[in-house]
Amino acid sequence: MTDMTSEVARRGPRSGARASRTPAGGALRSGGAPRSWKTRPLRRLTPWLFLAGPLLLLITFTYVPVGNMIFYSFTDWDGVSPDRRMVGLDNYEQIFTRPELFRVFFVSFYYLAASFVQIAIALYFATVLSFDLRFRNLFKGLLFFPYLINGVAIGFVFLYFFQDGGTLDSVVSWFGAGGDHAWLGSAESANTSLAGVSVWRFTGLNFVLFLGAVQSIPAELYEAAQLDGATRRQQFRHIIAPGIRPVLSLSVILAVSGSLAVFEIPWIMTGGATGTQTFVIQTIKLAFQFNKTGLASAAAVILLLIILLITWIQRRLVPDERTDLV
C-alpha cells in the first residue's frame, strides 16, 4: 500500500499536467482561461508595430534623399531636365583639382577655433554655476537665452551691429578707438567676426550639456573632497573632468561637424561675399544659381564623408568609456 502511495505521488503532477491542456491544444492561464494561439505571434509583432512609422519616416527622409544625392553626384543633372547623363567620377575629380572649389575648406578652420572657444567659455560657466551661488538661475538663463533665437534674427541683429558706424563702433569709440572700421569689409575680419557670432550663439547650448553632466555626478564626492582639504580646481580635475567625458567628447564631435556645416550666419550676413563662403554655401550657389547638381551632389557626399571619418578618428582616439569616480 506504501509503495502504491508513493507511485501515485510521483506520477501525480504529470498527470495534472497533462489535464491541464484543453482538447485544442492550448494551455490554460493561471486563471483557467484558455490561451489563444494568436497570443504569441502578436506579442513578437507588436514591437515591430511601433517601429514602423518611425522607420518609414527615417528612410523615405533621410535614407532614400541620400541615395539620390549619391547617384547625382554620378552624373551631369542640372536639377531640372528629365535626362541624367553618367559621368562617373568627373565630379568628384572637379571638386579636388579645382582650387576654388576646395578653397572654401579653409573658413570652417575660423568655426573650428571659435567652436573650441565657446566649448571652454560654457564649460567654464557650467563648472562655476553648478555650485551653490547667489543668481545662479538668472545667469543660466541669460547664457542659454541666446540658442533661443532664430537664427535668421540672429543674423541681421549681427548685420546692424557690426556695420559701419553701428553698435560695436560705438562701443569701440568709448574706450578712445574712434572712427569707422570695415569688420565686414576684409576676408580675415569678417570670418572672425562671424565666428564670434557662433560661439555667442551656440555656447548656451554646450553650457546645458555641460551643467547636466557636472549636475549628475553625486553630491558625495564633492563633500568628500571638500573634507579632504580639496580645493574647487583639483575638484574639477579629479572629480568634474572625468565625470563629464562623454559629454565633452559629443561636444567635440559636434563641434568639428558644425564648423564643418556653417550655413545660416555667413549667408544672411554677407552670402558667401568678401571671402566667407563655407563649403555648404558653395553647395547651394552650384546646384541652384548655377544649376550643377551632379557637382553639388558630389560636394555634398565629400563633406558627409568627411564628417564621418573625422568622427570615427576621434571615437578611436577617445573611446567612450565610463569613468568610475568612486
Contents of the next structure:
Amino acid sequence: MTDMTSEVARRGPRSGARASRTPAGGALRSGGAPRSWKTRPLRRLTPWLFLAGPLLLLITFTYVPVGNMIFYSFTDWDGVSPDRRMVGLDNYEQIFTRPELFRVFFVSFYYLAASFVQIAIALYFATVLSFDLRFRNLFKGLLFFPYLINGVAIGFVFLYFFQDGGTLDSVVSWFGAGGDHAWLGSAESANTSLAGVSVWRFTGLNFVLFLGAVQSIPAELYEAAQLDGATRRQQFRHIIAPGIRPVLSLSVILAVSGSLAVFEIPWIMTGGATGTQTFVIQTIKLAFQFNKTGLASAAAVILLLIILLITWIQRRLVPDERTDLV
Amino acid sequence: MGKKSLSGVLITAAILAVAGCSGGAAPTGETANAPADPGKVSGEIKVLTHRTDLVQNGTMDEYAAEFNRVYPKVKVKFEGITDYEGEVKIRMNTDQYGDVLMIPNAIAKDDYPKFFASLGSETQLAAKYRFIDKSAVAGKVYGVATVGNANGFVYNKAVWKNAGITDWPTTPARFLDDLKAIKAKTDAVPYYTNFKDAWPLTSPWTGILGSVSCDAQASNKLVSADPWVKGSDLSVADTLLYDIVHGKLSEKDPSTTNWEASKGMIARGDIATMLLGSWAVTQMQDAAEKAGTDPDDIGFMPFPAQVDGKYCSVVSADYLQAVSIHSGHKEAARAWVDWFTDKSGFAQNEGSVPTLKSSALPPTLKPYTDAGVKLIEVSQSRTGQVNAIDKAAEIGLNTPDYRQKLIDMARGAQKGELDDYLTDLGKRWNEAARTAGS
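Any chance you could show the form predicted in complex with the partner chain after that form predicted alone?
Shown next: the complete complex, the earlier chain at its head.
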C-alpha cells in the first residue's frame, strides 16, 4: 500500500491537477497497475475459484478417506455395525506382535526383482528408439500399448494365457518343450508368472518416461560425441545415463513402492491363493472377509508409513540434484 | 497466506472426517406388522435382490404383478445387484438400503435389531416356517429364508455307470474308490474343485456340518468344541477333500478352473462329480439341454456317510429376506415378504426347499426321498457366536482361503501335512473361542 501511494505521490505533479484533487483510493482504482484484494476481491479469489473443483475432489476422495482410515485404525469397527469402540493402539500392537502378517512381504520380492527387469527393458528400448530407426513410432506405440489396457482385462487375458493347455503352453510346445505346465500351480511359478504379467503391463510406462528424458538431451551432444568417435555404448554411459538420472531414480522409487503395494493382478488372477497373497490382499481380506476393519486400517496405515519411509530414505541416498551435461 | 489457507482447509477436512465418523445412534426395536386389510395398505417399496437374472428376464415383475392382485395399492420395484454381498454391506452404513432386502452374511447376527424391523416372535413363526432360528435374536425374528437347499454331490450318472458304479458310496473311503474307478475307466475328471472361483469350496463343504454325524446341533456345538477333532463333521469332509486332491482325482490345474464352463463340462460328462447344493441340479440340467445331452443324466447324491444305515443331508437356508428398519412403508414391505414366502411358488420354480413347512419338496430332491435320505435342519441359533469365533481366529469357514491352502498342500504346491494343518486350525479356533464369542 505504502509503495503504491508514494508512487502516485511521485507521479502527482507530472500527471496534473486532476489526480491530486481526487482522494488516494480513487486514484488507485483508476490507476490500473496497483491492485489489492481489498479493492478487487474477485481477482484475489480467481486462482482459488480455478482450484476449487480439483481441491474439492482431492479433499473428498483423498484426504477425508485417509482421515477416516486413520480414525478407524484406532477402533474395533467391523465395517458394518453402527457401534464402534475406541481401542487405542491395540490394532497396531496386534500387527507388530503377529509376524505372519508381515510374511506376505516376501511375495513383494518377486515383484521388486521383476521391476528391475522392467526398468532394464524399458531403458534399453528407450535408448534404442531414441536414435533414428525404421518404424520407430510403430515400436513406440507397441511398447506403450499394454499400459493403456485396463488392469482387470489384463488379469483375465493372462488367466487364459496361463491356463492348462492355454496360449503359453502351446507357444512353448512349438519349441519342442513339454507344453504342459501348471503356471499358476505352485507358489514360485505362480509368483513369477504374475510378476511377469506386471512387467508386461508396466514396461510401457517406464519406457515413455525414459524416452521423454532421453529426447530432452540436446542433440548437439550426440553430434559432438560422434565427432569424437564415441561408440553407442560410450554415448549411453556418458551422455544418456547421467542425463536421465532424476527420472531413473523416480522410477526406482515407484518400483519399490509399487511392488510393496501390488494388488490387482494377483487379486484377479489367483485371489491370493497358492502363496500369491500380497500385503494389500491380506489387508482387504482382513477388512472384508474377517470384518476387522479396524485392524485392516491399521495395516493400511503401516503400509503407507513404510512407503513414505522408503521414499524418504531413497531421496536421502540419491539426492535430486540438477543434471548438468554441458 | 497460500500455504496457511491450504493447511487450514486440510485441518477442516480432517475435523469433518472425524465428525462424520461419530454418526448417530440407529433406532432399534421397530416391528413390521402384517397389514390387517390387504386392500388398504399402500406405498412404493424397493426390493434389493441378488437374483439379477430374474430381474432382467422379467420373472420378478411377474411375481410383482401376481402380488398386486392381492395388494393393489402397493408398488414393488426391484433392484438387482450383481456383487450383492460387497455392495449392500457398504450401503448399510447409510439408511438407504431398500425396504426389503436379503440380509448380507457380513452383518453380525446380534446387530440384526439395529438394521431390520422385527417380523414377530420366534415361537410363533417357527411353527409355520423352516430355518427360523437363523435370524432370531432374543426371541424375535428378523428375517425369513427365501428358500432352503439340501447339500450333496451333483454327478453325471452316465459317467458313474460307465465306471461300473450303480450304488451310492456309503463311506468316504468307498467314495474315493469310486472316483479311482472313474479315473481308470473313463476320460472324465472324477472330481472338480472349482478352486479358482473359490466359493464352491466354501458353502458346500462347510454345509457338511451335520450331514456326517446326522446331528442337528452340529453347528451350535462349534462354540464349545474344536471343529477339526478326528471324526468330527468338518474333519471328515476336509480329509475327504484332501484325499481326493492328493490322489490326483481332481482336475490337473486347479488354479485356472472356471465355474461357468464347469456346468457344460459336467453335462457333457467331462466332469463326473462336484459338491454343491440342490439348487445346482436345475442349472446343470439346463446346461445339459444346451449341450444337447440328456438332462436326466444329472444326478444328486448325499455325502458318503451313514448313521445307523441311513444317509443324512442338511437342509439349510439361502438368503433371508428382511424389512429395513428405515423403511417408510413397513406394512407394505412385510406384506411382500409374507406373500413371496407363502404364495409366490418361488421355491418350487427354483427347485429348492420351500421355507413354508406345509409346502411340498421340489422334484430335484426326489432321489433323496426315494432312497430314504433323512433331511435334517441344522439349528443355527448360535451362528452369531460361531461367526464371531471364526472371524477372530481368521480361519474363515465361509471363505475359500483355508480350503485353498488345504488343496495346495494336497497337491504339493505348498508345504504341510494334513494332520498338522487341521490340528493347527483347531488350536487357533480354541484360542479364539476363549476370547471371542463370550
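Here, rigid core means the biggest group of C-alpha atoms that superpose within 1.5 Å across both forms. Positions refer to the first chain, counted from 1. Worth saying up front: this structure is predicted, and the values here are computed from it rather than measured.
* Superposing on the rigid core, is the CA of I268 displaced by 2 Å or more between these two forms? -> Comparing the forms between these two forms, which are aligned on their rigid core, I268 does not shift its C-alpha by 2 Å or more.
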